[in-house]
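What follows is one chain in structure tokens, specifically the form predicted on its own.
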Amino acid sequence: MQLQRVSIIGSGSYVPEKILSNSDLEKMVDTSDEWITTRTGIKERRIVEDGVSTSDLATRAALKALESAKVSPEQLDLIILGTATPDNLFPSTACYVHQKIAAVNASAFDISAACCGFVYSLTVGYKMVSSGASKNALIIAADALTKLTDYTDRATCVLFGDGAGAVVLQPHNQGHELLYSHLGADGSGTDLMILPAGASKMPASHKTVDERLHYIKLRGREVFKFAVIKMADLVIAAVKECSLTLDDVALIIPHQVNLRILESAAERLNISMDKIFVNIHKYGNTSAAATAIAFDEARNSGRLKKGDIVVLVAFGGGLTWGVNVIRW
């Protein structure tokens, strides 16, 4: 079977009004804006209201991405979403998308890949379409990670926040083509990043509420040293693997975890910051999504050329890690 071409066609993001910003967070726990600022770069991050949930920021984000592709979504036949934070356990958190706008010709799944949602998500698209069997895919990232932070541990709630980002591909028209794809992940690394009860593993009681443990719990200092390696492998493997050179790439947009982390990545690389895009300091890590709010922004605001290389790289729980190369 010879496979097609694959095309980015449109894209979208959208994140909450509200903004939580390191002085509010000053408020609520034992923290300082220099303290947050230094160790990750954010200044704000967006948060839901209550009553909002992941699938109405990915429904906003999807809508935006069909107006940009000029795609209705009746024409959809493939809804992909990337979350670590469903509306529920089941159904998937797509498949609410797909009742509110309407996508009747549409197949929908979740996929679940902790920060890495977009990317993987992206990639199994990606693939569907170059092997014929959909013609317009809606890939959606969104999470809401506030719902599940513990606003009492200082090391983990400053750093998240909510958004939404999305892409639409169809099979290669001339347009922004996908060159490029790699997945990988290390299941040895489970426990770094975990969301302990509220499954079948450990199901709600008293005792996981009482314990608060339907937070979200992180080994932070683990996770720099994986991330950074790993980003700057991830890239150096990936433009080989498409003939081309650092020197070739135009912009690397990275998972949006960590300040530091991107700037230790960038000198692993040998590369200027001004090559790596970075968003981090408005929105923190809104998980799945940062790497599709930051794709949707760097194309908005000019960042993206005809003809650029741009790599998109993100890690996250599981451990996961994935990398795709985009021609402009």
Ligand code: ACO
Given for the second form:
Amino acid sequence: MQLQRVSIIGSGSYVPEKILSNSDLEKMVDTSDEWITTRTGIKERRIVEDGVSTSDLATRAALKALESAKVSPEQLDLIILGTATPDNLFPSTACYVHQKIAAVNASAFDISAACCGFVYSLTVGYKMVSSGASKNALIIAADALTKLTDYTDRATCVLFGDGAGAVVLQPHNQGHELLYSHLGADGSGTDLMILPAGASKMPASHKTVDERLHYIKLRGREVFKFAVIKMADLVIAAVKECSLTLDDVALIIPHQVNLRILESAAERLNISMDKIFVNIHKYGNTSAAATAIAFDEARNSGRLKKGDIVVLVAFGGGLTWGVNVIRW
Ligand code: ACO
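Next, report the structure of the form predicted together with acetyl coenzyme *A; the form predicted on its own has already been given.
Now the complete complex, all chains and molecules, led by this one.
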């Protein structure tokens, strides 16, 4: 089978209007703007209003991506949505988006890869288009983690925000080309970031509610160490696989997990922070959506120039990790 080259032909993103600032959090738990800023780099995050779900965020980002790609919903033959916070356990959130945008000719499914939802979905979409199975693929990453955040737990509630990002893929014509993807996982880390209850392993009960098991549990210090090493190793391996060097890379767009993690990874890579796209101060960690929103913002702010080598890199719950290399 002849594999086709694949292009990103449009992108879009959306974050809710409502802002939760560090000073707001100071009134809710025993924390301070100073602690949150120095430990995470986060100043504020966007949170969804009651009644808004992940598919609503995803739909807003998807419509912007379609507009930027000049592709109509009817032209889509595939929708892939990366999320850790689906509207329901089933049906898939991708099917809700399918209905909301009237993508009547598309298949639709979700990918569960926590913070790697975008790089995983992008990679699967890339392979689908590359194989000829799809000609117009909509790839979305969306999360509403604040719906599952325990606002009495200061160790987690300062970290998360909500949002969505999307791209449209087509066989390569003259757009921005996906050159390489790599995904990985380590199931021995399943308990490092987990939503313990509410599915088949521990269905909802009075006990699970009383024990606050429907909220995100996190072993932050261990995730921190894993993320620094993984981010650096993934970037080095990916550029090597593309017969490039770090000097050829114009911009790294990482999962927005913690500014200190990004700074430590930059140090490990021996590159300047100028080469790393950062927007965590505005949005916090938006899980799967973070890399997609950052990509769209980098594109809209003119950070990507024709011919630039751009590396998307993410790591997250599972544990999962992934990297994509793009020639802009
Ligand atoms: N305000 C004030 N103090 C706090 C807060 C807070 N919001 N949260 C924790 N503390 C306290 C702790 O209680 C602890 O106090 P103690 O020393 O008296 O016990 C102290 O601060 C240090 O706590 P640590 O957990 O060691 O703080 P650390 O420097 O590791 O920062 C953080 C915590 C920000 C979570 C960090 O570990 C981190 O960023 N981890 C990785 C990111 C992460 O896990 N993201 C979640 C998503 S997973 C993913 O996206 C890959």
